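Single chain ahead, written as structure tokens, the form predicted on its own.
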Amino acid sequence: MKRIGIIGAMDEEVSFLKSIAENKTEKDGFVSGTINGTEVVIVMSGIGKVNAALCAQRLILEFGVTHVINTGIAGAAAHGLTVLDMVASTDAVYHDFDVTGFGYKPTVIPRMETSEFKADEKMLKAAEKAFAELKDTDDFKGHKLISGRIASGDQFISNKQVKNHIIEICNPACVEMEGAAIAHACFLNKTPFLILRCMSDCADDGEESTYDFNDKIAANMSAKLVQKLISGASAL
């Protein structure tokens, strides 16, 4: 039986999903229940990589989830991606992992099999299908979903030069603060995962566009896409 773990860093990113879950129980902030008949465990991890990785590990080992979804907001990095567009992960990397002093390329984690954590292809296809079914609804009309790399680091990116450096070293679709850590934990535990992010901003200081931070709207859109994806959980 599928049991889907859902992680958001902030309350805004998981409150909607908690509100629609049925048959709820709670332990240490982990809310177990069902959405559209599928078992889920929903948790607010807190911001940053360590918080996110610890929650992913608990979901897998303690709560027995079979799949993990990371939902929330991000800063757009891909050309043509704008506020309230969405990204579904193909893979995830750490943009702030740097041991170049030992001859490694930026983002590479020494002595690991990979530093590029691949998302589950079935989950990615399910997300694309779910978005296609939502794209003409009021919340999603005029916005798009692309599949691409997620770059994570313990930094809120709001500077054009920093953004351009991240694009140069790993070419992500978007930047955020938790996804790669969740992906890393799932990789080590052989657990399928997907990161879904709605763009709250363009990760710059206004040089490309007027800086605007749409966290609540973006978080709600991401959560609604998760809800739609879960309704097709049999395909995962």
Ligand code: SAH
Second form
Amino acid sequence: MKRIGIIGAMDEEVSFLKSIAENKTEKDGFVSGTINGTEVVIVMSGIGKVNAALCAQRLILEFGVTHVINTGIAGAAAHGLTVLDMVASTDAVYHDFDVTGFGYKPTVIPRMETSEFKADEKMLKAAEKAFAELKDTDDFKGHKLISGRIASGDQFISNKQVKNHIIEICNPACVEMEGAAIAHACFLNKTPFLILRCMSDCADDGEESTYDFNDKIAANMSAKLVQKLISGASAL
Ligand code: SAH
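Having seen the form predicted on its own, I'd like the form predicted together with S-adenosyl-L-homocysteine (SAH) now, please.
Then the entire complex follows, led off by the chain already shown.
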């Protein structure tokens, strides 16, 4: 039986999905229910890597989810990607993992089989299909979805130099603060995952005001894409 765990860092990233879930029960902030007949467990993790990883681990161990989706907002990094465009993860890395003193490349976690956590291909295809079905509707018109790498770190990126450094070391499509930690937990638990993010800002100098202008719209677009993806969950 499929049961999809859905994590958002902040309330505004999960409130829509919680509101449309049916047959709801709640334990410790984990809301179990169904969306379009598919079992889901929806939770707000809190911001940052540790909050996100612990939440993914609990979803898998305590709530028995078979798949994990991380939904939310992010700063655009890929060339041509802008506010309210979307990214579906091909893989996720930590841009702030640095053991370069021992000769490792930036982002590499020593003594681990991989530091580039690969998203599930079926989930990625399902997200692309879901977006194709939504792209001419009012909320999505004029915006695109690209598949690409997500880079995470415990840092809000709003500085051109820092952004350019991250692009240089790992070339992500977008930057945020949770995805790779969720991906890491899913990798260790052999659980398929996908990260979906809608761009609230471009991670450039002083982007906090762009973020504040777009955060709720972007959070809802990502949640709506998750809703659509789940309605085609039989393909997962
Ligand atoms: N305004 C918030 C703080 C947001 S922290 C508050 O005061 O509560 C940024 C959140 O949005 C994180 O969860 C992160 O994943 C995402 N995010 C969006 N744009 C980002 C950026 N440019 N850099 C890093 N994270 C970003």
